[in-house]
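In structure tokens, the next block holds one chain alone, the form predicted on its own.
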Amino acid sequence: MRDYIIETERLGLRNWTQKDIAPFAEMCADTAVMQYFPSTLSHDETANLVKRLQDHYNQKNYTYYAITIKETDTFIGFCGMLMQTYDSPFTPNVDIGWRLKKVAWGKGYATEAAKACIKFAQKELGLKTIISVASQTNVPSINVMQKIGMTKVGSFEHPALNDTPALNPCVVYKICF
């Protein structure tokens, strides 16, 4: 499949398809992948998430895109932007986020994809500001935020994590163009 919206040397980022649901559901059921989220996701929850991401793309022209390794067309996760409207001092705002399969960790894919998304957001979407949010314990994501040129602007108690206090507070990073 070559319907890429964003490309890097190694990766293709595209809108979601039905064939992504099974590998994404497997990824979202992995406790290691989901350690910084309140829980793993079932197959149906993952399918619903894909639908919401497709709908977001249709409304906004951006989403958390499915990522594939171009050479093999292998699905490895997602990266992209999503409008966030939950109650916080930093929202509403466009958020950049990523989540990768364990086998894709440590290869620079999240940073590579996120840098490409930042460039796309600025040049193609005309966005002026992007935030990124992570649990203060999520050091791997915080490292990516720093590598892509974001600066820490604060922290807050994420309302979606009220039942999982070990994940709060969250840190917020920001980049302006």
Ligand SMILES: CC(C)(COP(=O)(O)OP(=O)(O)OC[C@H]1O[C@@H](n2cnc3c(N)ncnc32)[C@H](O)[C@@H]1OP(=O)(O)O)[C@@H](O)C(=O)NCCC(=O)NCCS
The other form holds:
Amino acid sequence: MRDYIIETERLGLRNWTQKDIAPFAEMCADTAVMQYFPSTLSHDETANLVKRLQDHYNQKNYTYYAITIKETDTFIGFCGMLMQTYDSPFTPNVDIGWRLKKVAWGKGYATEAAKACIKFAQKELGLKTIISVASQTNVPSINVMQKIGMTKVGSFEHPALNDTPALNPCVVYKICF
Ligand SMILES: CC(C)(COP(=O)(O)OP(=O)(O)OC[C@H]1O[C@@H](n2cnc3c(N)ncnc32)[C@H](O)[C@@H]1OP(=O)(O)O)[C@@H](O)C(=O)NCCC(=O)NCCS
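The form predicted on its own done, now the form predicted together with the named molecule:
Following is the full complex, with the preceding chain placed first.
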């Protein structure tokens, strides 16, 4: 699988295939990976998410892309852009997001992928603004936002986290081109 949409020194970002569902489902069933989300995902929920991300790509020409390590062709998670329409003072807006399997943390992969996505969003997609949202306690994710040049613009109570108040409020970071 070499049809990358975005390429970095170590990573290839591409649209999703059915083969990604099994490793992605394993990752989304990991309580460490999902600690800042209301729950882990079942296999079917992950398959539905992959379908949603593929549909988003077909409609908008971008998505949260599947990431592979180029050298080994190993799937490690996702990074990319998604149109968010949930109810908040900061939406509708395109966000940038990331989720990696635990063995891929601490190697600079998220920041490497996110920097390339930001560049692609500006130069190839012509986007003017991107936001990023995380629970205020999700320090690793907020660190990525800061390292790719985003600036904090506010915080809000995320409607998807109403039943998990410990994860609210969420912080919002933004970059404008
Ligand atoms: C958020 C998440 C993607 C961050 O991953 P990460 O691996 O910590 O992020 P980075 O890619 O920035 O790498 C971090 C560390 O790798 C280290 N590193 C090792 N080799 C490196 C290299 N070659 N280049 C750069 N950094 C390297 C750095 O020390 C860096 O830490 P520092 O910023 O303190 O110096 C990860 O924690 C995750 O998937 N979490 C679960 C899902 C989630 O919460 N997603 C976000 C929801 S809002």
